Structures are given as structure tokens and as C-alpha cells.
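What follows is one chain in C-alpha cells, specifically the form predicted on its own.
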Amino acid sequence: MDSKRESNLKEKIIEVVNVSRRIGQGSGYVDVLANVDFYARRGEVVSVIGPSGCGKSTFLDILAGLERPDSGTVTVQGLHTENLLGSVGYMQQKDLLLPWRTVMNNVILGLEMQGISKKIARRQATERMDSFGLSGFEDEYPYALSGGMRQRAAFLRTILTDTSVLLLDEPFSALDALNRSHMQEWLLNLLESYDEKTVVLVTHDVEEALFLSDRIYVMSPRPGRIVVAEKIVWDLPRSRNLLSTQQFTETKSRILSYLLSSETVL
């Protein structure tokens, strides 16, 4: 973590205490989350990793106000569960671009839903098109874009909502390995420009979590529990060169051991 970001780490923006979530009812219920504790400070990028089906996406839905926990408390920027809906930016696994709208009209959709005029929304989007690699594609439709460009358009739509908290649910999982690598580096560089934003990234990719995060929470198989939380501090600046260092390899091995041990215990 660089000194600029470190100086921005202040109060806890997100705090989750003893949260559990059960889906279904009667004998047909499934425990999805169990006694989850979690926090994120202003300016942090925090990852949640774990096996498929462990409740990671449900956890983000709770932070976004789309679902309510059965027990425990959730506070995001001072707001509690019942008031969270619409208070955070949420980018889900699929880009969810509307095929009948152009790139420009897709990225301003969130602003329009906030009641901002189309003229102002288009001006705000135009100012950021270049940094998102979308300049010149404003009038194209989603089918004409590569997978990486579609993800950048979806991310720009999320950024334009101008919320302090961004939730990212495996945003690059649908991309091939090369494009995923490029997008991870692009996101890392982009977040340097938005260092006041708190980002919660859900992923099953350990390298992605290590490359992008300041801290990592490891979640057990369902019902998802937090196995360990680890702060990530690198000796070198974050870049693709970091992935080949001994420090990166050792940290990755340690995180993987947490994942494997949680599966063995449970």
C-alpha cells in the first residue's frame, strides 16, 4: 500500500458484526452465512475469497441492501440494513449492459435513474471515456465490444454513481486469462485515481485478490464463515513483476493453506 492510500485509511466505512443468513424455510432451509465479522476502512481495497457456493455473492447482496441478514448488524457509511439500497455502487459478475442502448446510454443509466438530466449525465461520462478506454465507442452497441470493453463500460456506469463504496462481484471471471490479467492491472491503476473509495472485491482467484487488495478475508465453504483476515503489504510497488517475487509466492501459498485447511476442518 502506498503512503497516499495509507494516509486515507480512517474510520471504518463498512462494519459487519456476527451476520448470519439462511435461505428457505422449515426443513428446506440452507445456512448460507454464519456469524460473519468484517470491516473495511476508507480507501481500502478488501477482498473476500472462498470456494464456489460459500456465500460470497450473498454477502455482497447484504452490503448492497438487496438482502437482509437473519441476525447480526451491518453498517455502511453510517447506514443500517434497511437504508442501504442505492447507497453503494455494485458491479455484478455479468456486465448487464442493455443491448438496445449504446455504450454512452448504458453508462449514464445509473445517473438517469438518480434523476440527473441526460445532458449533464453525458457530459460527466464523456469526461471519463478516455481513461476507461472507451473513447470513440460512445455510439456503439454492446455486441460490438470485446469482453474487456464491456466490463470497462459496466465499471464506468458504477463509478458514475459517485458512491464512496464500490462492491465488485468477480467482475473479470467471464474473461479469458490474458484479458483478465490486463483488466486487473487496468483496475489497479484506475483505483489510484479514486483513492478515497472503499472497494470490496469478491473473487475465488487468489492471485487477483493478492494483486489488488490491501486486506483479504478468507471464507469457509457453506455456511460461509470468516476463517482468517490478513493484511497485505508488499516490499515492491504493485505491478505484474510482483507476481514473480518470492514474497508473492509465499503469501499466495499461505492464503491457499487457509482455504485448504478450512475445507478439511469443515
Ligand SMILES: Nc1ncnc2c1ncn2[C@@H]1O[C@H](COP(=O)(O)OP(=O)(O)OP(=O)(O)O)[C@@H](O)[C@H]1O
The other form holds:
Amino acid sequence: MDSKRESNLKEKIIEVVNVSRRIGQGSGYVDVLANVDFYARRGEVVSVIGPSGCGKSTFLDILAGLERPDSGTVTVQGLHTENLLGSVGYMQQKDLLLPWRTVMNNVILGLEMQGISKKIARRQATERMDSFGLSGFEDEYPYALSGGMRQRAAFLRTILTDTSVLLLDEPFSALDALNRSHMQEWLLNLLESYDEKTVVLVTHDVEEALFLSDRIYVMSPRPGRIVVAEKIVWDLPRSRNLLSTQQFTETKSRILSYLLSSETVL
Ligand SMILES: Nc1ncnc2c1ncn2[C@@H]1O[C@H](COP(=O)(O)OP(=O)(O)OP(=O)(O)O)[C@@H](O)[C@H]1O
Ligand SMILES: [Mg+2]
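Can you switch from the form predicted on its own and show the form predicted in complex with the named molecule instead?
Full complex below, order starting with the chain above.
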């Protein structure tokens, strides 16, 4: 795709240099991230994969401005750590739908927080409900939704805020394999229609990372360090057919071997 080829020339919209994060104090501290270097260019989808507890969510919290690094620098769209909060769309690991609000009122929460009137927010949400598979469920409460619908609702809330940077923390982890595969294709299509959005996707799933992203960062166990960063260029267009190609299988086993070897890094 031309736009993706051009993305090599685009500016680094996220740049993280030598970031470390230690949580806790005195002897009760935990080193969560160590000397992380990372970037994403405008329009790129970049995945971060790594074992459970290696610091992936903490890393996204830092990109979102919810957490501060202890050292190193973070720049997102020209903003630094202290000014980041609210500047990016962040779908956190838990869907965080409010049980006492209807689907519509959950979905418009981000817009309301941006100071947009309820009426305009509802209009914007209504336009997208169908493509997010939520039409007809606007007045239901979250408990009435399937896991996939809850995740799409949380995702719609994130995307409606119309930020150029989206941080997605294991957006499909609650889903079974079939729904997960549908959602991945759905996300791929969605991102193709949002060419300029930069996405940082955290996942445990190597296939998901390969299927969706332009580059992959592999993190070591805690303290999370980047052990390898790899650009993904496919011979075929992205589709389910890609998954059965030799190139896909080889790339997957290479990334898996990085993940496994990172386990032995002290
Ligand atoms: N507030 C906190 N106090 C103490 N430890 C914390 C705190 N926040 C995170 N940690 C620890 O930091 C480590 C990294 O947590 P984080 O949630 O970033 O990992 P993760 O890679 O997202 O894990 P998972 O894949 O399970 O979601 C974990 O070991 C966690 O226990
Ligand atoms: Mg996490």
C-alpha cells in the first residue's frame, strides 16, 4: 500500500528514549521498565509483545501521561510527559465500561470529557454504531453485551475522541479464537480507513501482532526491555490468506524465538 510505503518518510510522532520506571519505594520497589527506546511514525501500527507482567501496560500508561518515567524522555505529538494526559486515545486493558451507564452513554463519555455537548456527542456516536456492530444496543447496559461487543463499545469510545494516536492494550484478550479473528479483520479494515492514525497495540499474541502491525517490538520479562524491533513487510496484502504463507510462518517462528530467548536474559 502506497501510504504504508510512504510511512517510512513520515515523522516520528511517538519517540521514547531510554525510559526506565521503578514502582514502589525503599526496599519494596519493583523495576518495571529498563532503558526502553521506542518510536512510531505517523500512520504506523506498532505492536509491543512480551510476557505477562513485563511492563507493557505501564509503558502505555507512560505514553498516555498517566504514569511518569523515572528517567528518559517521552515525546508524543510534540508533547512531553507532563502535558500528555488527554492527548491520546487510550483503550485500557480492562474495558472500563461503567455498569450504570447505557452503551450510548458509555460510548460518548470521552467526548463529554472533551466538553462536547451530549446532543452532538450522541449524533457522532450514532453515525458509527452500525460499523461497530452496536446498532440496536444503544440503550442496553454493559452487562447485556457479549465480550466482543463490550470491547467494541470501549473501542468506539476511544476512537470517537478523534485523537491521532491510539493506544490499545490487549483489545481482544477477552475473546475466543473465532471472535478474536473476526475482530482482528474488523480492526484491520477500520485502520485502513483511518490512514493517518498511529496505533500502539499491546498483545500477547504473535499472530495478532504480525497480522495487524507494520513493526513489532519484543519486550523481555520484567524489567521490560526492548530485545528486538522488527519491521514487517509482507509479500502479499494483509488478509487471512497471509496466515498460511511460508513467509508468515517463518516470521512468526522468528518472533517467537526472540520471545523465548528473552526469557533467559537476566
Ligand atoms: N502500582 C503498582 N505497584 C506495584 N507493582 C506494580 C504496580 N503497577 C505495576 N506493577 C508491577 O509491574 C509489573 C508490570 O506490570 P504491567 O501491568 O505493566 O505488566 P504487563 O506487561 O501489562 O502485564 P500483562 O501482560 O499481565 O497485562 C508487574 O509485575 C506488576 O506487578
Ligand atoms: Mg497489561
